[in-house]
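The chain below stands alone and is given in structure tokens; this is the form predicted on its own.
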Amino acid sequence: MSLVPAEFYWRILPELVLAGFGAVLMLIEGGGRAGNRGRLGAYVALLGSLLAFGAVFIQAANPGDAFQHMFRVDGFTVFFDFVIIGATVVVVLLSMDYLPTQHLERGEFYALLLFGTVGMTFMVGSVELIMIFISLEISSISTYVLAGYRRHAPRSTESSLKYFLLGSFATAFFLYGIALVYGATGTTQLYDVARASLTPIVGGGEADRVLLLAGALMFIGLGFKVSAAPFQVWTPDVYEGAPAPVTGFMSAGPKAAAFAIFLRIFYVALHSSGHAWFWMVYVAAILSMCLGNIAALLQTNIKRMLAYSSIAHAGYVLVAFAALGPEGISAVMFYLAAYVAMNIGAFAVVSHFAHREERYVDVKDYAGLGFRFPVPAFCLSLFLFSLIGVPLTGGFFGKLYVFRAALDAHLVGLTVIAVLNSALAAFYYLRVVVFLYMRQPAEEIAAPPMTGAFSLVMIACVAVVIWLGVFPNRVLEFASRSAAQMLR
């Protein structure tokens, strides 16, 4: 019996660290007591996520395949591991303030967060469909529970139930697509599927038709995970009912991981049928941008507004996805990195303002806070400007690269629709800024003090948004190299 090579373990070191600390959290939590054990759990989770973030550097120094070519470490994997684990670090810090305020400080919250991150990081490195499915389920189960973590709040329970039922339904489509891929090609390894699709093993064009059907089914499953239209109906209710830090996490980590495997499956395994699935992406991009932005215009609840906004941003990412080339991949990667920072930052401020039972999440509740609570209000304004795409923010270059990739692929009509939607989105983002600085409050809402954890979250998110807006070249170059490695 041969031993597993040591470098295989170096290649999954971040996942090992996260899983180990998640297990430790469950052990020290015992019967789920709150108070001191919950606070200890927060520090253990923070240490574990920081060590996992550092372990990505070791992982990056050991590129290659592992475990029967089911897992691959390349620039693409490393890029998304940095994004996802970095988001986890920020959410752990944010939860240190939020959970005591809501009387929910328990260690299993952080364990679920780490286990969910394990699933996401395995997803982005997996190059085998069964491995992707298992990783997707690990991530999904954790987020189903986290969405209903405020179990005494009916909306939170409702959001968890909706997310679970619709998510399970979408997963069935994805799994059936995997079965069809195996039936058409005899393999579930992505690069082997790509080779087999060029020389169909089923008579005539039968294999091509089966692979097209498989691609459509997997598109449905992954479209749900990234909240792309017409599979977005769960998003506003789940985002509104879930705890604010969890909402920020769901809008960043799982979405980035799902887009990563979206790219691996469609750009690698199903690349030969790109002329057909291109139209699914094209239509989904238009629907996501238009439905997301128009619905966001009608919202007064800021969590629902950001939920519909996330649907629109999924549409912008799909615009770059439709470019069908390395430039499109690098644009998707850069945009997701910027989006994770600005969206988690926005939800961090929302969770800080929300108070007990998240009473203050209406746009009108933010009236006058720009003067009574200047630092978080300024940070929220910056994140909203970045979501619009104002220059000197990460969102500006994110949209610029998306539009450039689409224009280089001669998708002029799609680019025009995306630009018009970006202009439309400015209205509802700027409406929040108007309330922050140009409206008098109907009632005096006590401003929570800025704690050390919340200050670190603000510093981290603002720094990333500004860095990507002022010095984007290094990240874009890394994304371009990673895209080339993925397609190789």
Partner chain sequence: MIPLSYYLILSAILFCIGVAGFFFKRDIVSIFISIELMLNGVNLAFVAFSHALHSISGNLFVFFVMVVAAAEAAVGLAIIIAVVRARQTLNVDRMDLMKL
Second form
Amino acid sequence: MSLVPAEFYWRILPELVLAGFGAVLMLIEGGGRAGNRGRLGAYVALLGSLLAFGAVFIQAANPGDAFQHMFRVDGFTVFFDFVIIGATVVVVLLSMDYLPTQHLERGEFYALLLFGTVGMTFMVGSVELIMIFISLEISSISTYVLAGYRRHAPRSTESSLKYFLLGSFATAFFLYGIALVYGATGTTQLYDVARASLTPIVGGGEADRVLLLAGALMFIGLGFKVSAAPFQVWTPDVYEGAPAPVTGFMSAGPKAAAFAIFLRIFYVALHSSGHAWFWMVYVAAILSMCLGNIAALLQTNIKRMLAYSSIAHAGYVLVAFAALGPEGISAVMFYLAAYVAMNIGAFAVVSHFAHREERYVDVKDYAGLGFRFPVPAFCLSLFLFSLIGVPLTGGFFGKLYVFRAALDAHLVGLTVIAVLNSALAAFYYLRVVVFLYMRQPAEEIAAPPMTGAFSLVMIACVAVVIWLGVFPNRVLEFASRSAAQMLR
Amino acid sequence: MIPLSYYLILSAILFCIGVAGFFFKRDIVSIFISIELMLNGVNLAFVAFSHALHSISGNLFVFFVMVVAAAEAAVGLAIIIAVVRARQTLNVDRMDLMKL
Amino acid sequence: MHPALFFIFGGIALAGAINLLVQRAPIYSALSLVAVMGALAVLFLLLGAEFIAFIQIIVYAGAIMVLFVFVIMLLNADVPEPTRRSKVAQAIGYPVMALLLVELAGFFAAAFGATPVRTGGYLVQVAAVGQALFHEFLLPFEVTSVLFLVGVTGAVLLAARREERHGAAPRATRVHAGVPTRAMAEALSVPPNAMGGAVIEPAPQPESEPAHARAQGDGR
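After the form predicted on its own, can we look at the form predicted in complex with its partner chain?
Time for the whole complex; same chain goes first.
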């Protein structure tokens, strides 16, 4: 019986910290005094996620494989761990601001957030399909529950139901793809699959087509998770119905983690059939951008609008994906980092203004808020400008790198479509800014005062967006090195 | 002798019947049952490959799929109960509070 | 021997799956799925996976499907009414699915048709599964503990009955696709309808949400 070497534990330290604090939260919920259990849970969750963020540094100091080459710590893992755990810290803070106003604060909410983050961090570091599948499911199931957290609100339970049904459906497709990879190559470790030749059971003229079919099935499954068209139908309803911090969480962490495994699986394991799945990515990119932006133009509910906008952003990421090289990978990574910050920030302000029972989520409700609540409105405007891609924001460099990667891969048509879509998107983002600053308020909406937690959320998101917009080089360099590491 | 493809074709048939059920069933519980049928089809494929490749990984994978299916079933049925409490119906066409 | 067993139990699985699709009441679909799982367990035995075969019966058919049947009984789920849109969708969808299936079957026959399956050619001992779980597959095995914690927490969070905050006893409500009993309404602890009185026709109620908010008050 072999002992587990010590460095394996350092390599999964963030996950251990998060899982441990999640367990502590469960114990608190069971044993504390009824009145302030939720608040205590919030602080414990905050501490846990901050410690996990610090643990990523320790993880980064121990690169290498762990647990029979099922888990790998490289630059890619560390980059995404920072993004994901950072997102979780911000969402915990945001929930501390939102949940008490809805009288819904319970320790289990934070426990599910932390467990979902465990799933996501395992996802980005796993290099073996079994681990990827299990951690994908942990992340998904915790998000299904969180989406339905406001369980007395019909919209919330309905969104949870739709997310659950479509998510499980996608998982089944993904699983069938894994089965075919296993059958064709005899292994499920991604790097072994890349090197393996086809097993003797595969015969006939269809031998190389098996991996193609597997890739198509896995694309369907993962396409759902990242809400890429044509698998995006669940996104608007689920984003609209879920509680606002959960929507912020869903649009950031699980999406980034799903793109990470998308990258690992397709660039490493299915590298040989790149010429075929390239077309799937190409078409999905165009559909996502166009569908997302056009539909967003028609929305008045701000959560739905942001949902369609995140579909469009998945499209921009897929453009970089189609570039088929390390430059594309680093562009995807940078874009996701910027996107997570600006999207969570936007949803944070939305949840702050939404008030009890999420009453104020229409664009018209935002009329005149620019002067009544200057700080949140300014932050929202900054995030919206970043989503458009205005210079000095992270979104600008994100788009720049994506377009550069696409052009270097000679995807001129795709880049033109992406640029046109960015211009189109500016309309619906700017419409919100116009309402904020240039319209008279019709009804006095009562937004709660800015709590300390909310201020911290704003500071964090604004800081990241501006940092990525003014000093992108260090992050980009880290991303490039990680991309090269991942491909080896 | 039964060729491997017979098992795989059976697995594909079960999977596709599950997909058909997902699209065409009108009540939520039946839709969820169809998803479980899809997972069973995949399990058959895994075990068939495991046997043909003389590799134990396939069996272990099925084990983990069952574990995940169990957790998913628990959460899914809880969600269905919550939805029925909120909407008093199991008809999927009624799940239309949020329109395009 | 082996071909006979494969065709018999493969046939049972197929019949169960088609019955699942054809039956309109969920309880019959659930029971058909149990039949499919039983037949698949025998096929797993033919493929040498004895541990998996028994886990399929004990866990999948014996626990998960029992949970399904419990919930179906609890919700008193009955035959849903068909809508015209669904009939059109079925008329187009079934042929498309059949076509895709034929393509897929042909593909599998060509790609994997050459390998024969010899019963007894590969037998997986339970001991081997145990060894693998704690050596090669240690990490997934331990990580599934988090999965279960999420599942349990989520299930309790969403479905558990919380104490009534309005003080009123739950009234009987009619699930749209079936006739409820008082026991079922109490078991679900459906909150009192904001419109008062027993619900006769539960039309889609977009107003129920703000009404609910008013009923909840601030005392949550």
